[in-house]
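The chain below stands alone and is given as structure tokens, in the form predicted on its own.
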Amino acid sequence: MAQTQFQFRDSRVLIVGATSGIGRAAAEAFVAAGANVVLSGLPQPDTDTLVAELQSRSQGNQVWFMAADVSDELQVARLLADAVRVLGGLDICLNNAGIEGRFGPLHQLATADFDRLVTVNLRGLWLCLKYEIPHLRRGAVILNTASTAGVQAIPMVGVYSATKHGILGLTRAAALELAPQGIRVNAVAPGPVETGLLARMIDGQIPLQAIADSVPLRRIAQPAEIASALLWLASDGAGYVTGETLVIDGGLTQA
């Protein structure tokens, strides 16, 4: 269970994307936190047990598990009811949702695979908003997960990046339309984190180890350290934030 400064007693919080990666470790985190904690996205063989070992290290507070895939509006907009439903409310929404796409060039990705991309980390992404906002009330938070591949381009992985660079978009359009309501709506870049998503987007053609030399530390990060930025922008410490993208890559995008 990760380990935390920041107290969300009784929060009410939504993770979309929760069940591996970086997701997981920003739901360990809110749970360890003491927030009441949903967590979505499409089911994994250790699901139950995610939820079972978060519920048991809880300080009292409660986990669910509601399914949804995000490139399906219905399952979106029934996730949202049923968050709401148990919850009674939202004050901090994660979306976190994502795929990698093929890496390879721009001209040889197959248009099935560009629609997925899209589909996926954009759309999904803005009907996961087009879902919270209207629930949410003055001091809420909404969280996107971005890249530094929304912060620059990023050869070979090009159509992951500009639906990153959409989600950067999103997140400064929203932050500007919600803040006279009084919701803050704030974005993570982060570099290479060690993920599934990682792997599979490099699928064995660059060493990790490459990867890691390429990064002024010297080092590919935790998901639990971007967890620890995610629950920053949501504590009141970050409450004069919003529109802002957080990037969390030990110095790659300064290089």
Given for the second form:
Amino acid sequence: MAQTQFQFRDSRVLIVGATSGIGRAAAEAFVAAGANVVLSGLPQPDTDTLVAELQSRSQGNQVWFMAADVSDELQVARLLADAVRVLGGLDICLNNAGIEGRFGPLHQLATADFDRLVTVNLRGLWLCLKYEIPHLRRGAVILNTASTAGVQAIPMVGVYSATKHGILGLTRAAALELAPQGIRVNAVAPGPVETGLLARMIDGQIPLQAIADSVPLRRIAQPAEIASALLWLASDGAGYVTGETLVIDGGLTQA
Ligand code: NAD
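The form predicted in complex with nicotinamide-adenine-dinucleotide is what I want next, because the block you gave corresponds to the form predicted on its own; please supply it.
Starting with the chain above, the whole complex follows.
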């Protein structure tokens, strides 16, 4: 179980896109910090094992898994109703589900691939917001996973990049809409992180070492390094931070 300097005892946390990679690391960190956590996303072969492990290592806090596809509005609506029922409310929402799309130039992307990327990454995140916000009260926190592809253009993943720019727009708008209610909304923008998504995105066309070499810190991030930033943003220590994008990229966008 990940060690954490943060305490979220009895916090009620929903993580959408928690079955692997960054979301899974965030789930491990929130459970280690004492939160009751609903993990959601598309089930993986090891999801039952993951939930059992998290539950067995928790300190009495509860862990649930609820499958939901964010491209299906009814599934998102049902997820929120079920998550709020078991958690008894909602304090922290992490909207992290995302897909990579196909690697290649804009004009060679199939229209169906464009539609799928926008449906999962942008519409899916908006659907999460739509069904989460009515349950949130003063002090609640929303976290959205964007990407450095949302703060600068990345060629050959142009539509993915556009969806991540869109997530930053949603983050800023939601932050302003919810600030009067004392609800904070922030995004993280990771650079390359060692997950299945990154491997699928580059599809063997760029060596991982070349990506690592392009980062000023000369390495690819581990999912836990993004999770620790997410926990800070969710904590009271970030209580005056809203509408912000925390870039976590080893210096990549400074180069
Ligand atoms: P991952 O493939 O390991 O995890 C993706 C998660 O999203 C999984 O839990 C999966 O079930 C879920 N998901 C995918 N499609 C879904 C759908 N239709 N409905 C519900 N859940 C769905 O990849 P990751 O790298 O951990 O990605 C997590 C987030 O981080 C994504 O939004 C991704 O764009 C973003 N990100 C990743 C990197 C990177 O280099 N890995 C960099 C920047 C941003």
